[in-house]
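In structure tokens, the next block holds one chain alone, the form predicted on its own.
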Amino acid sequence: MSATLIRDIKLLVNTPETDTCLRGKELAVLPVIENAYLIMEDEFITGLGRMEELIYPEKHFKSVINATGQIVLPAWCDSHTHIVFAATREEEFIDKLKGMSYADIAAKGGGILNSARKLGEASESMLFNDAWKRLEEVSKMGTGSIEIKSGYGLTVESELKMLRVIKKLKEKSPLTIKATFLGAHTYPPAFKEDHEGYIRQIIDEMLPVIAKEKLADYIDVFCETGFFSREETIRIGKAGMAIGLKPKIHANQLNLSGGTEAGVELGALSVDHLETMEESTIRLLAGSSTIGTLLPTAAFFLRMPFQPARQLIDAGCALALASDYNPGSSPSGNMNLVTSMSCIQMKMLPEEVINAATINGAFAMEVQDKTGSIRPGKKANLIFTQPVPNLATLFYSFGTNHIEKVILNGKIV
């Protein structure tokens, strides 16, 4: 038999019958099966179970990996990131440690402005070697499955780039890949006055090339004050809907920015954010198909007050987390930092930060029935922790490695 056994799991973890995207005190029901065995093969999960109902013996298999003592979770599922980028943000770093906002940086054309300098002079070439670094290291942190935008382009050449880029990365990176399209990031400064004609440039200019060259799955817009409006966000929704894009929204990170309610109304896969809420925007999320993605590096690193997740969860919402890995606000993809922070910091449980970063994840990107869970049929995606005493320990523990190694595919990465 070609396939590998991995043998006396202490705890296998998020092992459901069936996958659902969980919502409320759903969250806090995680599936898992301790002193456990799984098979893998090629790059699927062909069996599990409990090591006592394990029936073929070890010589029957191609290879053995013993895992006394360790914890095997689904690799994390990081549904919202800006890694494709061609400079770090040092000297902003510094300007908000002087006292700077966000809002005062973007002002002075730092910012997604600054990023968009930048991109717009670095090659396909560098911009692709560059994400690849990245996508290898968050893989060596666990993460699996990856969403990225576009958005630091803000011309129709390089939000192509991007795209192209990003494409170019799924069709060559172990992970597993899903690409949005961010035009609607900030208005150029060409645009700055005529709100009306960049936004006629994302609609007849960018949003036709990605049609035909299939370059992206999503479109999101960044609905905020000072930057796209309520109504602007359901326009161009729209526009990327008529053309195959399902919405993903930036929303209520710095305000009330109607930013939930255009994701509803849109019917969007996820609104994103959310630092920003209110009881009635909250039970409108609660209300919908629509997941609610917390992003509490980005809260952490802006220190800005993090997401109430707990009335989120409370309300009845589905919650998804992410690393918002990009190079002004969150320059981390590490989703063990994320889910450390979101028990620390959100009051989140440790089963409710697993299944928001890996099952939950996985709806909002769609990839579901490829992974963000353990069973069979499924992809191979799995890390592996040191011998920890229990479940508690990889958040409670936040400054420590716990990861032992990680596959993806089948393999080793």
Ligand code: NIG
The other form holds:
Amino acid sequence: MSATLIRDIKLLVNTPETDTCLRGKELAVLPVIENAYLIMEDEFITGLGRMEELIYPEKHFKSVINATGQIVLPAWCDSHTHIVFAATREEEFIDKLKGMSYADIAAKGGGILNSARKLGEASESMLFNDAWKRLEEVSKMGTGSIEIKSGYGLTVESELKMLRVIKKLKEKSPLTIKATFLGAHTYPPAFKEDHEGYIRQIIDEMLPVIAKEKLADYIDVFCETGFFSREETIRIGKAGMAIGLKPKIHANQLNLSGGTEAGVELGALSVDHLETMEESTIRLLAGSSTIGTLLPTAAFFLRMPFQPARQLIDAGCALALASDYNPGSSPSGNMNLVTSMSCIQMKMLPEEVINAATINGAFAMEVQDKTGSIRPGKKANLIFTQPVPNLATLFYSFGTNHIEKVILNGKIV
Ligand code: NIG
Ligand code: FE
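I have the form predicted on its own already, so could you send the form predicted in complex with N-(iminomethyl)-L-glutamic acid (NIG)?
Below, the chain from earlier opens the complete complex, with every other chain and molecule after it.
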């Protein structure tokens, strides 16, 4: 009697019997139920099926939602973001419009270092409140689970400050949140000529506190020319693994940086970005259990070639899609734009982008038991679309808000 019935759903999307991390051709297989019902009780999905199979009368339910003409999907699982930051970076945006590159800006002390200077001065409560607003913003756009990285601290004190903010967001937010330690985002100015010194600080001073206070689930390294080398990535990744943090690596964004190789060698949960890939790197990833997480809005914002999604899928890789929401390379956390752009620019099919941004995103955060598909026992984390002609409309009509409402943990947000 305490349950809610959602009836006459035009299309209930991503309703597998069991959950697996999908790779290659499997990504195009999207289980759906036409003319469906769904039952939720408290924060969980408790039943689903075709309308004609519904055995209970409406009066059996505490409330009834009519979804005539609407598509219902699992809430997006955004497995790569940097939403704790102190300030946006519009001045660099203008510099880039005038011809500077991301690497030029970083080299002159902008970019990540600019964000780190501002974050050093920001209070924990200000960072929390701003990140909270961003979580509210993305949840209204359908995001139900999200990974958040540190990496704008770059000192012991500020990295821990960021991770404590993320911990508090985890405790208070209706979103499902995972925390990633990205102390190795860039070398801070004080250690510009002393890489060993900063790596020692990460390993000897940051990681022990992170372990003690349980401040992170994962460890990340920005493996890139001018940032952290493949060898440094492996060393830092292993130190994280020694305290139970699985690696998720920033790899192959600007250059063939060896990030994918490092990630695969570490047995990373994911390697993320992958704008710059070659045949052999793609094959290496396809032969591993590491998920490739594509961040097309970062490629778009930096005017870089999009990730080679079709080659990655043809090679048999497991792919996730994420927003990379951050002030430097993707000042948007809109997963509707991410998925639409993935269809338009990377030629991914609607079925593939949905799988990559739901169940595979859940696997890339190890929350696949709780969310990422529509199955009894999982959280009622649901996107209701406006009435639309078909599934492809969601990605074809880019830039239109197709969402009518979002339910997280059984409650409308
Ligand atoms: O994922 N590539 C490294 N880190 C971020 C950007 C960080 C920044 O510019 O603030 C990214 O794109
Ligand atoms: Fe990133």
